Amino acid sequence: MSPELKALFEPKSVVVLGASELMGEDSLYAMFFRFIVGNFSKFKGKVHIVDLSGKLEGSEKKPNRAPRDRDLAVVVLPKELLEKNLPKLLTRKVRALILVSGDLEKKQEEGLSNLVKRKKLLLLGPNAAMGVINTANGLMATAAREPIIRRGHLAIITQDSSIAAMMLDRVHFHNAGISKFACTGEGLGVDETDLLEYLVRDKETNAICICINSLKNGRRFVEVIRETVKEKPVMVLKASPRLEGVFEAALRQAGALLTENIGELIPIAEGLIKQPPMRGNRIAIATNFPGQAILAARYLSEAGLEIATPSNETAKKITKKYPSVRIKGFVDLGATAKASHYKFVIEQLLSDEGVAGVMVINAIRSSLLESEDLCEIAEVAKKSNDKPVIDVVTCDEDYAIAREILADTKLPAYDRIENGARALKMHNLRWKMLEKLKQK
């Protein structure tokens, strides 16, 4: 089905259909035809407006009077107006439509399904509220209010809307780059083996995250996420406890990095964009305050991970230049530490044999370091083609500094210690499964 999602991320033009004023219970489909309309601001494609209340300029008030042939149909409304007005609109001609109408009887979906099937059409929902983005052509097809989304190579599949919603906002707080965004709802058409087989071709997305509640069919969802990590690190959020046992192996032996915590998901998986998969678990680190250096050891012996001492003639060359400089274990830079020092030292652990990895801890406003400095540290770990590095920024308001910084550099920010070597653990799991493929 793959080829044919063109229409559903990749349209010319747009047909959306709500209604702008409703009552009671309904108000709802209200607002979101609203934030939907309002959404479509910056899409490059033509796109006509119906409002069964008549109230927005420039709109039309009859889905039969539509143009004609449009690729993409995002309807909005609630059941009793849908089963009235769906079949008027599909006499016009789409391709594809997102169903943001939810909450249907049986006896609907089933008419929905036959209606799919007898118009070919692409259906995406019902219940998909959080609809579809595509960064590259500025479609925002979301009932999200004024979504902020940076343009990237991250690419979100999920299947509850209200979860949807927790990704987008999740998305905005790390300030991640996003290629492709699609909340399957209900899934009586597309599902997220439909939409994985796209996105591995996408040209767009380098990285996946998929957040399941339930599958139709696992077995071809596995067959498809084999495939697909050949190519591109997939991320999967296990929303539900039946996806455990049998089928989390079977995840975990096709390539998919499992995680049942949606904080560090975002993160983590645009860390596996920017830098490479690591070969070893031995971890140096390098910190302005030697603390957290401690608490970090804990979590990285929770990951399977452990801290890497510089060899003794690393520990000569840092300690030659910056005498100050303390090893004991980790090197700590101390808090007059400022860019210089951090990349001399990160540069030196990097070309050490003993270290597959580095994690750099820091604090900006406690310290001389200051957030400029931080580009210092993205232009070595750009460099760093074999051993990934990442930056953890301890306290909350330097982390939103950082994540301001370092969005459009190669070095991935963390907001706390445990999802660093989280992210450093996968990036493990990542060079085990690539190493393993190249073995059959």
Given for the second form:
Amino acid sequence: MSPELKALFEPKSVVVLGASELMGEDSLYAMFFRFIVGNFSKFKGKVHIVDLSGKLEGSEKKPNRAPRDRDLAVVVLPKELLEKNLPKLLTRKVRALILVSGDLEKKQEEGLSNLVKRKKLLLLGPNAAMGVINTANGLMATAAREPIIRRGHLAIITQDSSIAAMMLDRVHFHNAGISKFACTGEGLGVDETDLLEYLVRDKETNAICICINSLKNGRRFVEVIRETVKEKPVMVLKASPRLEGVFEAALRQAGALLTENIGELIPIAEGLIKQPPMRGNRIAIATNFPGQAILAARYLSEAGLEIATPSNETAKKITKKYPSVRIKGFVDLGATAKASHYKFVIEQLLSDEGVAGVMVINAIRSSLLESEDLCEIAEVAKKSNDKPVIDVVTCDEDYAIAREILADTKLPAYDRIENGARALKMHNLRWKMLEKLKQK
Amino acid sequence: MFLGVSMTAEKRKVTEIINLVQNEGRRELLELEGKQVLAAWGIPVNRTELAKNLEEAVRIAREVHYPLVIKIASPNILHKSEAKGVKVGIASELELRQAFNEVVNNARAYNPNANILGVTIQEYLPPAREVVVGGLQDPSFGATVMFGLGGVWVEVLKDVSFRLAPLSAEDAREMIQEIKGYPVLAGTRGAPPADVDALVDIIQKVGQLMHEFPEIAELDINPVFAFQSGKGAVAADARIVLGEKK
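Right, the form predicted on its own is done; let's see the coordinates for the form predicted together with its partner chain.
First the chain shown before, then all remaining chains and molecules of the complex.
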């Protein structure tokens, strides 16, 4: 039975309990508390701050004097202060609890479990410093330091706090759009499977990333994944080398897309939202950067894909309109190509039967390509509903430009050809998985 | 009828064997018992019968036909080859008489306290590609199946694939195809392909068995002889270990 997670992600009112001034080791919790309080500035519901140090402006000092009915409580105390103050806070009704406190003694954990049962409380944690984010209502119940998160359609589930912090960093770096985010910490209450069950029904979420360090009930996890992948792609990051053999096989069997590469997780998952599954493995390449495109054959082949040379008919159409375009396996548009060239060429490639997907490989600053051109290329990508189009921008400065401009478009941007190739491979695996479902 | 639910004949037979082993306080099935489980479950096994003494061995051998294989049968000797308790390709009664005594003496030397039940007389299988099919109850994922090529492929190269059980025929086929050594089965250098369909069937049945009998902690069929396409596959050994009785 999965608990109803609404109170965790969609609370109307929140109470945050902590202490803003603590010394020595405990000062970590003072820092977390201040970060979390700061992150509540954009929350659309009510927030009530309880600061045991009595320093924060507008805060209450006593936990039992908070308003009557709270959906969510966030508790940010070192374990020594927890035993006294948590029960006081819970004298008033609370539905869900995010427990940032960590390193609990065995006895404390048991006490916590009993409390959770008695109060019918939804617990996230302990050790869940990275907490919960919901971009739809501005909820940022997280101890990350002023995270910058765009609203979008990708949901992220993590167990370990450091992986969670890396995920938030990557989300920002790739300018990805997030719907929901949660870190289960020790997973004493809500676990990754509960979160998955909630997210499969979440209308804001179109793809889900899960970072797994360990699994208690693998069987239930894969059963929920099996149901989820019918609705939306699920990518699983294997965050511990101990997870192999049965783990990998079981997740693949259930239809999850697996990776060990933390760097590719976010961009590929977002790419799966933006572009359709890919029916075959033949990739056409359109480029203004032939020196890089020439490497593509190798990377595609490592991903089990191959270069699709345009058919004679397609080639003729292209060179008739743009005689300067060179076709040598890939389509070289030349450094002076503008959006109009790209649009025409990509459209021709997409209507070529021998092409399953299109990889655009761009240089920006060493060509005549402008930001507006990228947006126009993205327009072509938006119209393609059965063949994915992706953009690979291999120069780092260029990639920084592309990820800004393309963030709100339907054209996924990758920073390396190998990452683009791996992404297209995932589009292909997603297609195969959906086909398999259709047959059943 | 069992708890108001009727058990299939196969399930009843397997339950019977497991109960018998548990009642004797054993956790590991004899090869013969393991093969009885597999056979009851519809997995082809080579004919295997227990001979308690030499006279029985000679009589059974006439029915099984030469050449044949004999293996020591003792609940205390699990690694039969290590105990020099296996003889392959016995072609005549004379050879059988010699081999019987030799195998029994070897076993006594290997473990003087072993309870020796006799030897199993087994149908000799012509050479084939050897594969391994296994099953394991995973603490997190429950019933799983494993597939690999026999010998060095599994032991040294760890070239194996896994799936959760029960599994579809398509999953079983993918399991076979995803090991690196698959070309060996598909047929290389002019060799005809092995009977992959028969292997798919065995893998699926092992999966079903592991799923229906959580009390089977481990199962190993090593080797399965995979004959040419259309000629089937046969379990030539069976090792089944039961979990702690709850």
